[in-house]
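The chain below stands alone and is given as structure tokens, in the form predicted on its own.
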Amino acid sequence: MASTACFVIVGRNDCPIYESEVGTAPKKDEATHLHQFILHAALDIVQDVVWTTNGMFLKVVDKYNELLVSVYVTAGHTRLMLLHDSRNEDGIRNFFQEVHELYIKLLLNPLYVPGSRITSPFFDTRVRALARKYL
């Protein structure tokens, strides 16, 4: 069964600074287009759930016909989003907590600026093997 994934981490200011669509269905554009804007539009709610809640993961903060959003919150406020249409919440935690572990990895790097977009190849063939693992 093919299934849709769309992963995105948006820093600080609002501004996303890594997306990739790591589902097994096949990709649309317009697909793609609509993604972004159910992430981007779930931004508002997930500003209001991190002040009511201790914990890093907020579960499924919005959803849009089949399709839900899940969110993991950094101490630094990075927002990590993930568009899906299943309901494996431990596999979408665990994915979270590796793709977090990864990202402070990243920020290690020296030659990293934090904030900045993410273009390493490393990083993404991670990313997507976590999604496969997991998602």
Given for the second form:
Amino acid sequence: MASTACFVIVGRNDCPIYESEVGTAPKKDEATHLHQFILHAALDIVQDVVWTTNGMFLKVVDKYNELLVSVYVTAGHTRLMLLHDSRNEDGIRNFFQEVHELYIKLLLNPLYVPGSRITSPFFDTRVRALARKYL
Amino acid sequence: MEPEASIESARMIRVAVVAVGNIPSAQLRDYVALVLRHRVVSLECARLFYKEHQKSPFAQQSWDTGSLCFKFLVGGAPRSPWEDFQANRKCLGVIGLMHCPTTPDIGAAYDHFMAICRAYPSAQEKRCFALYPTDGQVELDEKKRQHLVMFPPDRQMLEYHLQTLMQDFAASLLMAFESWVLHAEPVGAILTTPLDSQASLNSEEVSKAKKRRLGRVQKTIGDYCLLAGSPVDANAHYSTAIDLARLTGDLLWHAGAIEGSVSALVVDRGGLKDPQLEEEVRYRYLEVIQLYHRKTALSFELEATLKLARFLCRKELAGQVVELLMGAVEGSKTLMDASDRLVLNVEVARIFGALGYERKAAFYARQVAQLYQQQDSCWAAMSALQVLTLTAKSYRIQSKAAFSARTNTLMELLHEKDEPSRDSRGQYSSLEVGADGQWSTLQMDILGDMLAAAVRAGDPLSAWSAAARLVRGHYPLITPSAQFGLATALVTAAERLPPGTRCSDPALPFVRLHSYPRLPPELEVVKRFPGKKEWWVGASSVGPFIYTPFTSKGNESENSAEVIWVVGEPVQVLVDLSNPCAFEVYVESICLSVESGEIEAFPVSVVLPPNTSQVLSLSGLPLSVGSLVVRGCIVQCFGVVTEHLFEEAGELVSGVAISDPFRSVGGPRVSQSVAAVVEVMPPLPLLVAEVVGGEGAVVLYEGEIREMHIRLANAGVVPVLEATMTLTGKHKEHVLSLGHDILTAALPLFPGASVVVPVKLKAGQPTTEVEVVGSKGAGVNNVKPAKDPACPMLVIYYAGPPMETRDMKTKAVISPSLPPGRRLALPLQLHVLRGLYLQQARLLSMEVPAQISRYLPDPGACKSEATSPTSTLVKIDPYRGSWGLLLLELELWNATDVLFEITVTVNKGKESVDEELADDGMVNDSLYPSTRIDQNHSARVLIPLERFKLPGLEKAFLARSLAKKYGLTKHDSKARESSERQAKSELNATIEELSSRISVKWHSGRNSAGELPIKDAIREALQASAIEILLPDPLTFGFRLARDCRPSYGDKVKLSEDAVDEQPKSEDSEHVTVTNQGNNDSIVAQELTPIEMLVRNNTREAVTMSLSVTCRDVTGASCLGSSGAKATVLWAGALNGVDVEVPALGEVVHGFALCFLVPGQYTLLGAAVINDPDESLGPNSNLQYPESEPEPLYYSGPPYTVNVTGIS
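Structure of the form predicted together with its partner chain, given the form predicted on its own:
Zooming out: every chain and molecule, the one shown earlier first.
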């Protein structure tokens, strides 16, 4: 079954610093925009939900039709947002944790300015690999 | 589905407001606004018009606090199929608005109104308001038009009248409701909904339907009670209805009744919310939703959901609300009606907006826009555009016009920045950063939608604006072909716009402030520091150091930040233009845009090829005094005029995807304080300088003296009140004098006036061709290095009169302030060519023996002879000899292509120069005939120098010091050194004086004349043999014929204190001119001739010595036979070993007689041997007479010639 998934990392100033379509469903241009619109809109909810829990993984915070938005917030208020249509919470949790680790490794790179767009192809490859593994 | 549905909407009385007759839209809007004020009419007011015809069914009506609410449907609304189900869906009233001045036929208009009313069969009350009727229309009013109400034509009273009428209208509606309720129960109204099956009813169902009908009537009565403002009554009826509906299984009406009872509950609370109420409402509404769901009345279900969500819409309950809304959205997928879906999305967006979820609201607004765009109509496209414009704020792509509410002008921002409050700045920057570079994928999507919607809606300006924002903000993410598409969109939109349309959103190109170029030096403004004579020199630096690197650095930066313009004088600003896109940008016109000032900007047009940037110089003319800010450019590009504010560095970099459009400019941005405030000064005078008759550079030969005239003209509009000339730069020594007086006398220099200032030049060293790096002047007003730093700069600082600065607003004189001055720098382009080369200068000594005569030569006579014009040539006094005559030989080489004529003059002492100049100025100049040096030839010029002995006093001093040095304190080495130094310095002074007295002047051609700078060469030449020339001998010898007085030929020594002190005096006359006057005193051979030898002691010590006289013939052999040869001269008296003691500065005369046996020329030489060298001049002679006899104690005088004639 083809799954749809869109993964976006949103920096603390609400700018996307990484975005990728990690789903297996065939890509449609307008759909990717819709996915990002949904994720953008979900930021409002995340902003409220994030203060209600101690965990970093906020689980599904928002949905639009059958698309669900799962969010993981790092300590630095960077939001890892995943739009998905499968209800595989454990896989998503693992995915987020691994990506978080990757992100921390990226932050340790002295040449990476926090909050700027992630352009590392290595990061991209790894994220896609993780998506294949867990989602 | 109803838009804006809420729980309270059940109490809204729906009234259609329609325009009747011909009414201008502005008037209609005005009247509608008047009517819409009366949304709520309190029962208390309505009671005035209320007449109780029968007992009111609204028993619990609270006349004191209750009110009727209206929902005005402007333009009317179509009839809803559900109006039986909910009474508030019925149009219960109609209000017509008629504007009489434009509606001449009231009758026809009224008929039109009645026709409209027919479309609203449920309308209980109708009113047609005729506003501003004419007198004729009032007269023609017929009583039969019962619904027509004419208003008195009085604007002030209109509102009051309208209020009264609305209260009357409310009261009428109330009465209508009463009668309906009273009639409904017995008559049995037929209440149906579209959901009711139309199938024929069987008997069982008929009885059920009867019960149902009762329940429905009860529910409808409840609705009317609610509309009539009596929620308590309504609740009672609803309770009955709920029971009945539950009994009959009338699910829809059951739900409707519950909804109504909840509404009544909420209305009864008067809008106050408490958790308990909220909980109850939520609980009961969930039941309602459940019932609707069971009845598959989807739109009612969603509407109920939205009502509940709207009711609960609080930040604290956001979770519940979001859940409800998400459910509603999910449910809406199965909605069949497109408009229902639209309404749902609108409502969801609204509720999210009310909840503070801007992004959610924007998302659903975008959904609404997409739904609109699915409808293929112009109106839908316009609506879509409007909705998208609303979302723009959330996606941070607002049009700049929307920003205008936040009118932080740049000026204010600047002031804000001055303040140290970090918060405001941080806020500002975050805002600015946020304005761009947000989620650019979404921004592009929205802007693309806006562009498409605007094109479909036929709104070219919006289309242009959207395309401009898209291309400007997101060009790096747009493919070149899409960029071309956008460019085409811009052009096509502009074609449909009237020319000169303005848009608040700039498109291309990007504009950045490059720099404020310095004004040309002649226009440069110099700040005046009041209270100083040299007002252009800045305040001296604080601190103990003359130069500190920090202060000078600080001044520098301050300088660069300060830009001063002058009213009425054109200025330039350099801007960077950049076109990072793939299409060519043709900027039709671009000119400066300023804030808080006036400037006449001169537009230019420019073509920017793809992916290029260029620096453009924009000029303007400041028109008003004050401070202004250049904030950007007014650009006409793609047919629309926009204002491009200068880009801020942060604005561009912030967007992750957006790269710097100026990267092709190369290098980082010029560090400059952004949009510095430019001070505009009142008009200043403007001096223009030109060299009279000059073609620019002046070519001078070395040493040439020339006068140059500089014409200064005031080209400004303000008189020059003060002006000061100074010289700066290199080679200032070329300029002898400046005509300060002439300039000062010409002040004030009015506009148009001019003055000619002479500048006297004297060429110094030849200028080298090598460029010398100009040195910067210190102080605030740095003098700019001239083009040719080797030239001296004539700098004129000038200023106009003090100006009264006027306050911009009040036009009142604040204070007379000092306007800045200006600097006019005129490089005096002097090229000094080397004229004559001085090959070498050396001293030639000449020994010409003096002739002996009866008298010592009279210096006065010599002088008079010397000054006589006939005897200007060097002549040697045969009676004095020229032992001391020296010739200074100058070898000069003329390397130029002109002739030079050389004249040598030797000035006398200062006094004598003055004297002679007073007598006859030519004396000095033409003492010797001039020497001509052709081109490429060299010549030697001889300058006779007699012994330039020190003057008497100095000599005495020198002698004393010498005596002291060597006689008295010779063991004291310290004192000796110091006196030596003293002597040395005195010597140097003398040499200096001497060398300055000799001048070699030259003429070339008609008008160039000058003086050779050979002072140094002479000094050098003199230095070598200075002492020889300058110092007097310790002893001087002289011979004379003693004809008159016959001394006894013995060693009789006569002290002659009053002897003629010939030597010093003769030294005074430099031009030794000796004539052949000795002929009459000739000595005859073979005759005993008495001769006297004078020995003078020039020292301050008495010297004991032994004198001797030698006589030599022409061959140089001694004639006295001392060497054993045969004597040719006989003598009487002592010629050897005459011991005498000469007192200090005294003189002794030693007489003797000679008999020359053979006629001819003889030479007499006096000599002295000092007996006691230790006490006298021994060391002195060692030191200073190295060339004299090897025996240090031996002195000899100059040779004297004796001409012996034969007897014949």
